[in-house]
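This document starts with one chain, in the form predicted alone, laid out as structure tokens.
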Amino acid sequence: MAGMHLDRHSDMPLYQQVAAQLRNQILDGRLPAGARLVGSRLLAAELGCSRAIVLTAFDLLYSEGYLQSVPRGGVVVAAVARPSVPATPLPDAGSADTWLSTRWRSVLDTRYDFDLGSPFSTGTPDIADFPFDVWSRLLRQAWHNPTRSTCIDMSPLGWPPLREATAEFLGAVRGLLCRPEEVAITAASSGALDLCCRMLLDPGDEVWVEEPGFIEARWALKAAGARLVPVPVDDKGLCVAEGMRRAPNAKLVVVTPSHQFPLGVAMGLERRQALLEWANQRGSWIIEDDYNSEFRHRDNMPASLKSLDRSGRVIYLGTFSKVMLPSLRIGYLVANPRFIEAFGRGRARIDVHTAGTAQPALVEFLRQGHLLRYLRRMRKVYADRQRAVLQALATLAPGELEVPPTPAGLHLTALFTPRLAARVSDRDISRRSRATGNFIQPLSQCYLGEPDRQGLLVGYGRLRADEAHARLSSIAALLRA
């Protein structure tokens, strides 16, 4: 038949190529209703393929209603509806994204430079010492003879034994006393944040966000149509009084009180109490992202905001992905039982539940103490790396950078002194750092408005202590250039 050919280098099976070309000829009118097709043997000979390929293509088109058989074995084109107007082509990669919703475009238009492969990546843990032998053994054991609940009946709130084990883990690691019915298992903390935003917010609702703050939280909030209100952060954390001045009736606050991203400061007790009192009076909600608090470098760590909550206004988010494996994508939220119940009912209608494959193994990983032992070991490793970074910065850039105390996490924020900020911008340093193979993020891109400080985010999760000085030498050279 005219115009038909087969591409034997294509990933598309040959019978599907035959069917697609015949379907297109039928839809564009080259093969009108009632037209008789050539026999399968003749078509196979023309195309240089086996008759079985053509017959399989015919069977597919029969099932779709494009062909029908007639007496004496003939095959004719069925009467099918054809498009009345030409199809509108999909936009190409270089065209404007006008076909996207305004909210989705606002997410994509937010520029944020990062490189997870950089030694200075801020949120990437070191997996070299992860006990993969233990983890793989627990996965095999969990799926050797799985229960029905793990295969079919997974709850939208997570597997009940994992909710129990998570509650126990939070009590041991963060001193957060909660019951299993107050815990929901989520697709990491970002998945929890996305669902909470859709659950709590209507388009146009005001939300306090930290300034500077965590870009991923802003993406989720923008996707929900929220109006973001930047609230300054100083050395005592979120400036609650300023938030009340700027948006006294905000529906939601998203905050990292124990280890603020990106500055690393902790919110003081007085401000925590003021925030809780305001939320209780206004009927507002607080999402507490307990960012990287598991990796604390000192024995004492501020209690979570949730542990001070007496009115049920705080939703506590955490993740196992950052402390174990980023690809694990299992997190949790802790909230009052009424919130959890509504969360579960809504989630069952959206994405059903968190993937269940790893949940049974994670239960045993927690209960057998493997995660606690791994955390204790990695806290020492990361504390050593932080000290190495601090020493290198003090040696390589004396008087140029100020580093606030950071008691936890996987990064430090090196603030530019006024003298350095007058000479060079952090975005320029970040841009030029790519060429050195040591990309480093600029602090200024963490601001929603005009930044009032500049600096660099020095991640050390993947940075070995013995290479800190050499890696940072290339950044110091950029500062001096």
Ligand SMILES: Cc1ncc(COP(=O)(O)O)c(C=O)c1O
Contents of the next structure:
Amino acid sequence: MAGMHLDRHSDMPLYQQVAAQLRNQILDGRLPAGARLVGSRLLAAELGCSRAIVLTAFDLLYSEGYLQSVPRGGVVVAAVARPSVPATPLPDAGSADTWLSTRWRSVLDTRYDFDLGSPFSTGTPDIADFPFDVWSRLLRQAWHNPTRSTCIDMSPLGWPPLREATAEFLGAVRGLLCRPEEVAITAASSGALDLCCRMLLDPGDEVWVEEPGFIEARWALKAAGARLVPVPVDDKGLCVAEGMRRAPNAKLVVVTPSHQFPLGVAMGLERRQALLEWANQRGSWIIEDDYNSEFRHRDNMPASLKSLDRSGRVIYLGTFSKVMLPSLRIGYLVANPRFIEAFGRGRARIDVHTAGTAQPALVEFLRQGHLLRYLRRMRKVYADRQRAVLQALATLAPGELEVPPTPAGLHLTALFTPRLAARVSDRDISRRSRATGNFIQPLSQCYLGEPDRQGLLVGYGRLRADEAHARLSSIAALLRA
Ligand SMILES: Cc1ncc(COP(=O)(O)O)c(C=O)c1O
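The block above covers the form predicted alone; next, return the form predicted in complex with the named molecule.
Whole complex next, starting from this chain.
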């Protein structure tokens, strides 16, 4: 029969290949209802296979209802098999994705330029010194001794020993006192944020977001149907009084108090207290994204909002993505046990639990002190890199860029002075930086509304201190051109 052939190198059994090709011909109308099939002997001869293979394929198609036999031993295509409506193919790539929900179209339509391979990428840690030997040994050991709880009965809130080890880690690294029952293991902080938004919000609920802020948080919020209310950030962090003026009854606020994304500033104590008080009075929720606070460059970093929380309104998010490996996709959430319990029930109904492959190895990595040792080393590395970037910026563009104090993390933001902003635009510099191989993100794409400041986001997670000057000179040249 036209267009049929068998692939003897394929793992698919030959009778399945014959059946699949006949099924396709029936479904796309090349073999219409009532059409008589060639005899099994002839088809077997054409395909160069045994008649038994063709007969097994026919049997399968009979049992699926695609074929029926007619008097005098013939085989015809069954009437029921004819599609009632011609298939409408999905629109071509490039045309509007009209089959997506309006919410998801708006998430996917937001333009966001970044390049994880750039030396200035903001969220990329350096993995060159990661102790892969230790990590692979712990993974091997964990899977040498599999248990029922790691293979089958993984809890939606994470493997209990990991919840315990994470609570200890947070005390040691962040001074955050919490009990294992206040910790849930999540699909990194993005997964935690996504489910929190979906579980807390009804479509149209108002949510304060930092302006400028973290675009990925806005995607999760938009996907949950939230109405985003941008609240400005100044040198003391989120302007709480302005949030209260713009949306006094917001259901939720998503905030990065220890190291604001993208400006890098830490939120002052008065603002923290005002935010907690407002949330307590209104019954609102606060999601504290404490990203990268493990990499503090000074010892006097403020305590987390969570540690000031007396009403259980703060949901604290953290991740092992940057202190270990981004592909691990393991993070954690610290919250009131009532919230944790509801979160676990929600998780069980959506994607059941965080993948269990790495959880037992991570417990040992934490318990044996490998992560603390690696973190101590990397803190120094990133502090040196931040210093090298600050020095290079001061020499290369004196008086043109201002860097807000940045107590932690893997990036800083170089703000344009009004004089520089009058001459160049950050989007234009960013666009032209691509060609130099040193792509740098513009601050203005972190705004929901009209940007009131211009600047560049200088990631230094992967930028060697001895390369900082040379790589930043190519950016400084663009500022002068
Ligand atoms: C502001 C902010 N929050 C959270 C994260 C961490 O995301 P995840 O834990 O999903 O890897 C990042 C990563 O770049 C970030 O920039």
